[in-house]
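A single chain, nothing else alongside it, follows as structure tokens in the form predicted alone.
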Amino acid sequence: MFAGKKKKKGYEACSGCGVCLLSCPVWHRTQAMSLTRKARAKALQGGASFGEIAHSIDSCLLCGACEIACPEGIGLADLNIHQRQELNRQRAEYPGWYPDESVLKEKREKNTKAEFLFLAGEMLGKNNEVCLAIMEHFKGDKRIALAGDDGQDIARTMEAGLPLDGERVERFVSSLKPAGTLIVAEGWLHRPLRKWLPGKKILGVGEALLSYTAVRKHLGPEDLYVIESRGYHADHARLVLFYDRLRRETRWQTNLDLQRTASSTGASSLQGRKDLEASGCVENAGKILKGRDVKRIIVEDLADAGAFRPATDKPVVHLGLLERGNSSS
């Protein structure tokens, strides 16, 4: 679905090198080889069916880090979704963490025409304090509006590997066309939006807010800054340079590893939104914190705040609240 002009390689190209394990939150938490991207590729190469590796396919948190790490250039982000789609065609029941019908059929408001459109998504859309604080940063620009239709139902449908309603997608995409820049909180939407709206500027909440000196000045070497992994990995080549410049300016610590992939809690995944503990998100947050001497955790993704709070006694702050000196999100 997200393929570009150059067709990416599939699972048959996997050499079994295991580099993808270095950035996989499921592997780091479970140490279970059967749940890894490498294991799924080798099983399929050996003739396994999607049903036989269902548990492995369902365990993926879709953070996107494996694709950046893969030396073979396999399109792992597309591949992970494709395998979930194929598995759905075979099974009679979906996992309990799949989105329910009420979420997928929720009525959306029409988007107003604006040069800049802020798509708050599920988590921010439910938190008025943080959402309003973010909009307050943008208040000087009269060309920005909060999207009534942020496409969160489309994001959840795609992540689950369920069939998309073409008319629904068309209505959503058409409502975004008047805008020149989209500030998109749901990292999972960055890939398809770049395909559906080529030429549009797609920014994450972090990149948009960090363009303000008033926000950046509150960051320093005693902060652990947690980059939202899905949007970051969807535009890795550009964003790795963006965040590296900010690292030199602020001297902050980040969740980037030596390969410059963003270690993920998985909190934004369907599994994480259903149960942070059971899906390992809190444990993943603890692993990101391990060995770090920090006084505060700053998150771009509000879902990550839920994973870090049980893992530490340090303040966890959403980026949008920094200028206000608020220590809760």
Second form
Amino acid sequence: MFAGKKKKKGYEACSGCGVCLLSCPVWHRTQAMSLTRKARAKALQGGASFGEIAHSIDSCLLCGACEIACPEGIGLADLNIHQRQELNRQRAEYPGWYPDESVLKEKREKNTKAEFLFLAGEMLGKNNEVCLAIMEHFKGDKRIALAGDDGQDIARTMEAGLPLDGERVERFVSSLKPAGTLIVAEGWLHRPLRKWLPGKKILGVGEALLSYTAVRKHLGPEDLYVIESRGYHADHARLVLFYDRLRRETRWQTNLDLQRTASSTGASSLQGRKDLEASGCVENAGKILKGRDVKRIIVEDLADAGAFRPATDKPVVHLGLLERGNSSS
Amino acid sequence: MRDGDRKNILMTEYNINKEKPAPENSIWKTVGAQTNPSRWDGARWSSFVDHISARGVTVHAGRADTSVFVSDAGGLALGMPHGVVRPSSASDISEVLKAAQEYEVPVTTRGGGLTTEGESVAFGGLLLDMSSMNRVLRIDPDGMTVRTEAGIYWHQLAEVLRRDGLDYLSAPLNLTSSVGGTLGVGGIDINSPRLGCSADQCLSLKVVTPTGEIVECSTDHNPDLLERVLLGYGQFGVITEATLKVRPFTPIIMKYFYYSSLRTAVEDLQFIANEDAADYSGILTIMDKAINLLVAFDSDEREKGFNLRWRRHLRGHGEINFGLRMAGYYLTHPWRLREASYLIGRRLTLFPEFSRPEYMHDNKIVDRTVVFSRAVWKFWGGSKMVIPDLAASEEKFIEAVERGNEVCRKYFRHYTLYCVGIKLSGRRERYEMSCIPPDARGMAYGCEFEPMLRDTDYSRDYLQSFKNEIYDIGVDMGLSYYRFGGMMKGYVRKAFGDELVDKHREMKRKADPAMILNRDVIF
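Switch over from the form predicted alone to the form predicted together with its partner chain, please.
Expanding to the full complex; the earlier chain stays at the top.
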């Protein structure tokens, strides 16, 4: 929001104002100042090593909200990943939630040429019902194809702070170039894709589906609409206005806080993928729901459905299934 | 291209910002050289930790746990606690304070850490990180009150209240002040001319006394303790819960008036406060060149009433009219074009923050506390914040502002003044030896003098000299200060006199025999 396109500041610019805490799901759940981005900056300013703040680095869910909140315009999203990279160089063993070899393996399927390419990602890719429902929305007037190679291995490698194979990235990026628009379910990939494919139109599933009146008409004031946090924060300046317009139109409730950052369950994080309960994602969902009078929860990110279901007896529906009136996803 | 090179390029492209160890000449490398010479020596620390650990209280003493508390928002006082406790209940704090009395371990309380004179910095001993006690316990929409744990930040409280269409009355505009910390010093907002300071909106408290008793207090029950703890600078107990008044949430309508004379602007500010002409009012300046009186309203009716009855009495200009006058001035004073350039730049970057489209609905600001607070951090925040202030009665205020402004001009090229009125609720005992000036009746006024420090490396001595000159005005004129603790505690006796300070010191000693609670702040 504040940083514009100029090079963002590093941790040494942290004044310790603590505004980043207010949007941090880890702090909200644990109350532990030492696990926050502010604490990591202060520790590094004081000369601490990455090993000394390993627990704090590993607790970060990489939702990206802190970068939006930071009034100093510090590039926190990049810094959080860089900390993982540095820590990986020092640590003897990886946490249990780090991705294993099978996840980091490149898919054999190739991408076909299409005007619209849908990168379903790990979870949606495994859920035929939701995936097909989403595809149906676009089939009327657009040429859309489901991506065979959705870059999941790249996303997980980067999120874990592990070394990235340049050739693999080049193959992936080249396969995306023919498409005019990419619909990318994995919010994590939005930020790097914008760097690798400047000018390419990159949409999240939410933004893509909400462009249809037929989808929007199913949303109302009794819905809690859960915006996928990583993609939202990666293009915040534009999307905050997009969702604000929709809020006025639908009068829905959302997971946006007063600073207009998206409260995250963390379900899409590496930790959440391993264990939603242990990583606090269910508790985070409960905090988002607390004090709200809603009858239904609509999610953009299928992983969020898994976090919300144990936290509520209200129906949890993926946006792609809204038109079917289906309460499962 | 070799594989290794290709990988490195991609990694570099992705990671714009690299974290590096602190440079050798960094101020943070000298943290060990505490800025307070009276750092506690750690005697009996281990026994103290064993004692409270045996009672279920966890002490965090690792570098990652303590280093985040190395300074406060002022950034000039540096100190580290021996350990940190994140209490989850009043009982935890009770155990800590009982043991601290026995082992004579200093205990520093900290909410958002937004003090500027080191009041929330621990120079050894134990730090109570109160931000862990941040639950909203009860909202009573019929009685329009909320009961909350006191470590909660006002912004967190607003998030919860908003789900019921409610809002707190007034709080500092910075997002990360805690309720407990604010009640201990006052709490000023731009609606304070109507609603008073935050502390005056408190109905009751749960307090852990310095000797560890857990006590509920209100105007009916233990009123003496209530009066000591509110505006008490953390000397007479740790606030763990508070019951506060709330109100319906409303977006606000803002209006700006521009002045080139400080005196005229302050007179109009006082006029608005005296006539209750607006729901919000305050002055924000760019040096003493562009003086902005902002007024705001909770409803269309209030705005209409202002336009009909009071608007014509104000001598400020609209933005275009003021801009033309300024253009005329600088055209005839071309040697001051650099100053004009600064004013224009500041105007162009600052004002759009107050009308960001995602916070504007129907020409009203929604979530004004977020809008103002984010602007405060973005344009006035930094690793060092020097904000001496003066609090005066209505009669003395204009002179105090003008004298303070002269000091700012002497020391800094760029600075801001922030003036606001504070409605008093009668003659409360809590006002004695507080930020409320002793001679104020009905209304007090405060002015913050804030230099723009960014990109200029002023020495600590230079900044301290500036602060001293501002504080000396207070001593000379018989004023008070919003921030009179911590590193400027030497002014407490000068400002209030030995008799009053000794009276409070005696009360403190009775309440806190080992003088362990927030010992470096006042006494």
